[in-house]
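The chain below stands alone and is given as structure tokens, in the form predicted on its own.
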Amino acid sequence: MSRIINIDPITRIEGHLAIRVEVRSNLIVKAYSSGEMFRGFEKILKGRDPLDAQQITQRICGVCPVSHGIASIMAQEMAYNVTPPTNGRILRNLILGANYLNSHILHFYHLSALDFVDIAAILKYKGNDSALKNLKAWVKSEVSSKSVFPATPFLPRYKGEYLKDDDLNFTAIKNYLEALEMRATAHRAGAIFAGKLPHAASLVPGGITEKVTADKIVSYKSLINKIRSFIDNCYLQDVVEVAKAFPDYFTLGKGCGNFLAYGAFYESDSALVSDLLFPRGTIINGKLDNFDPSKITEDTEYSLYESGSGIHPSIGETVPSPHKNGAYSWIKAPRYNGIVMEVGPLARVMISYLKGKDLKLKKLIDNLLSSLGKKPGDLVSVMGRHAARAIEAKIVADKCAEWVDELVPGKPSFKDFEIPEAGAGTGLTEAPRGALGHWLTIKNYKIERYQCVVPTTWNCSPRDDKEIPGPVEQALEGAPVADEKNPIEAARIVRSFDPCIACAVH
């Protein structure tokens, strides 16, 4: 007999997001992922001055605005024949890449390490670290005072396995707490050139409106070698310690298997795909191949939209129906050829690693699962997201740290450019999440049509036209739930996609 699961909301994620999950004997043998609210960006942007759009569309999200900002002025870019000089490219990369290390130590320490840690652990503390010192007095004190444990911001949490480790639960929860300044030292960095962060001002097509200084440009590579150090002495490690103790979500989670990436980082002038640093392409049933835009689509037969499904997004459109017959998520379901797409950091690392184009990428990852007694496959799971983010974080600091090399003070960041009265442009990148896309028309100088699709509308998608489940609804079926009443396994594989809701229901 099967009983039905609600995790709403699921915890620790951005934007609302339901789950629900039909077990039987123990194992989940049906999911639904639900996107539960309507924001209507696309339509806010019809009539607009396309200037507007990159400022718009960062408002879509406050953890990933940059990718958006930077996917809108893509787009554009294409719409007026214009292309950043030297200094533009590398300062996009500069802000973006900053973006990167924010989101990546976020999703791991602050929403789904807990998930593994045992903060519990703190309690039993008796060394001099002043910062655990300090947690454990409040924790004390919030026990004593409402007598519930753990306390706010560490609820809620299930009951289930965590380390068991003393030692390594203390150095977790010290590196959760070195976490939040490393957030705070990539907001900085990324803001030099960004002018702030969230929702940078610089962005803009044509390059980026701030200028390039030997202050800066000392600043900006202080900060990155901070987070660097983190990354190599702190984040790196307690991935491989989590991964060591919970062996079995190395096997939990695969999904659909099939990957999709539309690259990012652009490492010459020529705008050419070949030149990104993580590379465009696809894996689909084991295979590598090229990536076509043309290809992608979407389906509402399940989505709180009304008909136009297997469209392309350039002539997409957002059209809400509520009370839509047999439909329960508000976001779409896009395909890619009519297939299910998994996107983002695992995504990266597996077209990335198969491509062979990045020698140091491939060691990481090679020392990493040689280490662990992996196999690449194995990374297609839980515990092989959580790895690919953290390699990734890896490459994407080291990276930072040679562009701002390349900058020249006082040579130009930005080129002029005229709106034409009537164009269109894609913009095509790689938030932290995942493959992001947008989509513009312009007609009479205004904004006639405003498409995007990004990662958690593709990772979080529901059920398609054909019944297909997305990717994330894959990656739980067949997932056991040891305790109906915990559902710990299913939680810990949803949020290894890391969902960003608020972007996918935009």
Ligand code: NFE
The other form holds:
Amino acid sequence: MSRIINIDPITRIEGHLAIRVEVRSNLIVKAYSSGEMFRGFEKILKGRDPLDAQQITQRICGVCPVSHGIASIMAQEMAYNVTPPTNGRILRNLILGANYLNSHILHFYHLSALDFVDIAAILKYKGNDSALKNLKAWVKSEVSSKSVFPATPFLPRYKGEYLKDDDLNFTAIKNYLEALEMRATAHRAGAIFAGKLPHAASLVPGGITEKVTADKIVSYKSLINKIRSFIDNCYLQDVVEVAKAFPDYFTLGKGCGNFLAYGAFYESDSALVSDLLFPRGTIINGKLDNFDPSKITEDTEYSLYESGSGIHPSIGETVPSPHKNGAYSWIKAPRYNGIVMEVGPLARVMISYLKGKDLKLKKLIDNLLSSLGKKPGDLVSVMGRHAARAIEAKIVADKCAEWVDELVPGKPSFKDFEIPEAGAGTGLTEAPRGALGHWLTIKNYKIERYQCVVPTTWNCSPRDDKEIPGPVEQALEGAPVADEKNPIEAARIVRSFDPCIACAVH
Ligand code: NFE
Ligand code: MG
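Just the form predicted on its own so far, so send over the form predicted together with NI-FE active center (NFE).
Next comes the full complex, this chain leading.
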């Protein structure tokens, strides 16, 4: 007999996601991922001045606003026929890079690590570190209080196996606290050129409004160097320790096994996709191939929108249908050539690795795999997603420290443009969580149509019109649930994708 387990909401992610799984003999046989709210940004944008788009779409999310801003200005740049000058291009990399660092550190330490690290071990701490002593005192007083949710966000948590080595737990908990400071540091670095963060003021079509000066270069570099040292000395090592302690998670949560990346971080002004730090491409059935934007479509059979099958986002519509029969999610179902695709750090790292373009990335991956006794194929897993994110954080942080030296003080960072009466454009980039696209049509100088297809829309999509489950749903199917009251395996699998439902339902 099978039983239904509802995890609603999944905590420690961004936004409102419900996961429903059908379990038989302690194995998940079916999984359903539901985005639980409608937001309507695509409708809000209709009829507005196109220049509002990069500001409004950034409000889709407080975690990856920079990517939405960049997708939006890229779509506009295609419509206005303008490209940023060298400083503008580099500044975008520096702002986006800082956002990646904030987001990846947030995901590992503050959202996912508590699935593995034993936070309760802090009660056994006897050392002299003042941050850990303070935390111990706070957790102790919370646990003995009458509060309904004592020691939130650490407790309550699912019962299960956590890291057993107390010293490793203490180190990870200390780094959890340090990671809060690192996220603020990443925001400070990005804000030097973004005007402010999380929602950047300086992102405009044609470049960046912030001017380049020598003191800004020095400030940015010194902040990025602090984060680089945290990644080298803490983040990468904590991921390796967790990976060593939970080797089963190199076999769990494989998912669809197909990967898609639009590519991001232009390293030259030519706007050639061959000059992207993270290359553009697909992996389908293990085979690397080029990416063709015309193959992106969205299905809505199981989504709470008026039906449409295989619609390209350039002609897409968003018409909510909250009582639609059989539909179970506010997330649409994006597909590539009709195929389910995973996006995100793992997709970028796999495509980069197979393309063999970035030798440093290849070396980092090979070293990590050999230290764990794993093969490249093992990366397609829960632990592989965490490892890919950490390695990517290192690559991006090191690159930011190089790119900032390529800025030329006094040179322009912005090129002027005119908005045409009518036009269209597509902005394709990579948000921290994966491939992000904005499609824009302008008529009478106003936005006629605006469609976003967002990383978590790909990863947390419901079934498509052919009833094929989305990537997270596929990753859950076949996974064990040892204790139905504590489905920690399912939570670990879902969190490895770093879902953001605020983005997914936009
Ligand atoms: Ni709200 Fe986002 C990222 C985008 S995910 S976090 O990264 O775009 O869907
Ligand atoms: Mg959309």
